[in-house]
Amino acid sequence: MNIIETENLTKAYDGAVVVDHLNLSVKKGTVYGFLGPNGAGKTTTILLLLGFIQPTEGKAYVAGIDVQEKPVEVKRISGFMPAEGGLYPNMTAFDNLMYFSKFYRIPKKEAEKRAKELLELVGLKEVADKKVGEFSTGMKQRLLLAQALLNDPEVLFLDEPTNGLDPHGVIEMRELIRELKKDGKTVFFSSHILPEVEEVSDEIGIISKGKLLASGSQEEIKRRFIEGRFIITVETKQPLKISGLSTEVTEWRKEGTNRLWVYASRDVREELIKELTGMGYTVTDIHLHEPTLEEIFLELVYRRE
């Protein structure tokens, strides 16, 4: 079952398209990493999915609810951790959570219990009575996550959750995301940092300039990327000094002195060996190359531009 669906979701500001006919499908109970460079449209997409802003065109559904028609219902079942801000520095961590619990009309005793549980969950139990203005960036990020969980949401939207964190804080945030998944929550989080997304996501969406370039599991994205596009690496004993190849290839390039990258619509390894051998080269290694997610990301987002 898909808990998030969009149909040609589009947002434009003064004629500039920020989110461009986006079609997303996110399965319930999964971690979906929304990956893209800064300015790709990630935050705008999250705001559209939560009903904070209205689309120029298209539809969005969260748990089957039409976001445009019933934005309050969507907010009731969702949690949102913004990339920055949203906390009151002169209030304690506990008081911040108590204040925000009023927006969900959580009874006081229940809110107190919930706030204490969440502060323990995110590792802030010992600083519950400390003013947030004295918190480190990592502590603030964890408190924002606790705030997003106040209403025990079905779907959690995290906008750049590791923004500004040190390596230890990044690891802690990843572990928290894994725990939330174990609790049955759907986590939709944006990031411009590939290893983050790669580490914890069940499925990934790659976005650039408002367009969804790829979506699915890492294996699915790799499979679609190489479909009809074979990448072959060749190494020779002698330095390569060739100016072209007659073998059926769409592109080729040299790397260093002894390695050749060949792009073809089919497996042309046999032909390559024959051709290079005929030129007097000794082929020491030749194999099909499976691109990493990083290579795919760079190719989709930057090299196509």
Contents of the next structure:
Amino acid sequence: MNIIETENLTKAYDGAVVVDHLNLSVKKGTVYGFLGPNGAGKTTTILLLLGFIQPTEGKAYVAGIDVQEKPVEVKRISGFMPAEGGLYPNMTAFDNLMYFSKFYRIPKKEAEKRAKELLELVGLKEVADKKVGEFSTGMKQRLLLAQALLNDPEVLFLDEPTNGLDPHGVIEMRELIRELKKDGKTVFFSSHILPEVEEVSDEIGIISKGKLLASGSQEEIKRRFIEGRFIITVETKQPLKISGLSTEVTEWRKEGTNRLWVYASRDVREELIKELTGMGYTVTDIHLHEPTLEEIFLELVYRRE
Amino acid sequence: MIGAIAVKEFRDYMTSRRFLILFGFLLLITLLALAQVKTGMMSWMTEEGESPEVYEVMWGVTHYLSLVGGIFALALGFDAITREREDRTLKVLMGHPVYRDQIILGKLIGGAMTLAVAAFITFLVVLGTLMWMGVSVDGTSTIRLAVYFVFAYLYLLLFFAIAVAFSAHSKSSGNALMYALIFFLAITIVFDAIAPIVANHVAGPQPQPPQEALTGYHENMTLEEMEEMEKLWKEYEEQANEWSKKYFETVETITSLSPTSDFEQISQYVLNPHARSWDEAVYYVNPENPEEPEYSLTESLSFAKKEIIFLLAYLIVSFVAAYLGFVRAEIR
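So that was the form predicted on its own. Now I'd like the form predicted in complex with its partner chain, please.
Now the complete complex, all chains and molecules, led by this one.
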């Protein structure tokens, strides 16, 4: 079951298209990494999904609720941690959470209990009564996550959650995302950092210039990417001295003296072995090269421009 | 939810250094104005052996209050929205299930509560100071003073709402403050400055006394000549009255577009039980009833109804501008 769905979701500012006919489907209970370079349209997409801004065209649904029609209903079941979001510096961490809890009409005692639990979850229990103005960036990020969890949301929208965090903070944030997934929450998080997305996401969406270039699990994305784009590496015992291949390939190149890179529209490994053996070479290694997510990302976002 | 936002805003204002400094300054200016007027009056009042009336002392306060109070209210509200944008708290706040109109109304109510406290404390301080200074304060003048502070409160609220409206429409606090101050100066200075120019244009050239009547007098005037002279003077008086009425009505209409003038005019009527519509006094060359009777508060308020309507209209327009500015803004 999809908890987030968009249909041709489009947003333009003064004629400049920021989000371009986006068709997203995010399954319930998954961690969806929304990957794209800066200015790709990630934040705008999240703002559209939460009803902060109205789309120029298209529709968005969260848990079946039409975002455009009922943005407040969507916020009731969602949590949002904005990129570089701010908290009230003159209030303590606890008071900040208590203030936001008032928008959910949670009884005071229950809200106090929830605030304390969340402060413990994000590791801020000891500084609950400290004013947020005195917090470090990492502490503020953790408190921002805590405020997004106040209503025990079904869906969490995290916009660049590791921005400004030190390596230890990044690891902690990843751990928290995993914990949230274990609790059955859907986490939609945006990032421009590939390893981060790769490490915690069940599904990935790659966005560039407002367009969704690829979406699905890492395996699905890789499979779709290599479809019709086979890369084969061959190693021979003898140094390679060839000027051409009769096997149907789109491109080939030598690497060093014994290695060959072959690009083809289908799997031509058997034909290659036959041809090279026929030429008198002993094939010591041959395999289909599986592209990394990084290579796919770079190819999709930068090389195809 | 509006209540939660209003209470937070109220607490933020009351504990902010900005509020304490500005309000302290407002109180200081008010007390200085009272002392200044009182000192000026004492020289001749002591000779007469009477205590000055509240309205006689308060006119000086009104002028300062309209100026410093306006700036105080602007300074309180100019970053109501832009501060949330600059501190990046707006997106966090709006990530929770709260409607935009609840946010803006909460902010306006929070500011209104703060100004109510400021106006009430100022009223108590002024009342106490007047008593301490030996100004004759009785039940009626106390009620009139309280009503005066209700209008002072509405006046402050108006400028607070104007500041919030600019804050809702501006990208930064600096811009919002600049626009709000320019607007404040424009409406406090421009209307007063252009009123006589427009009035002169509307009323046309001022009628001059008849030359024949001025030079034609002689010792052996006949009855007919005397009657002719009287007729000329009467015609002149009628023309002068008509010109005067047109001129001052235009001035009054234009200045009533300024909330500062409206507040000063309302203050005059509310504080002074003898003050009445100045029509007779200013429109006619020879007012028939120069003595002003004592009017009830209701009558005094009825004299100022035009200015009260203008002040309230301004207040409503400012609230609507603040509301629409925020509700329609796109949060990126």
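All of these numbers come straight from a predicted model, not from anything done at the bench. Residue numbers count along the first chain shown, from 1. Only the largest set of C-alpha atoms that superpose within 1.5 Å between the two forms is called the rigid core.
- Residue displacement note: residue 53 has its CA displaced by under 2 Å between the two forms (rigid core superposed).
- Annotation for residue 235: C-alpha shift of 2 angstroms or more between the two forms, rigid core superposed.
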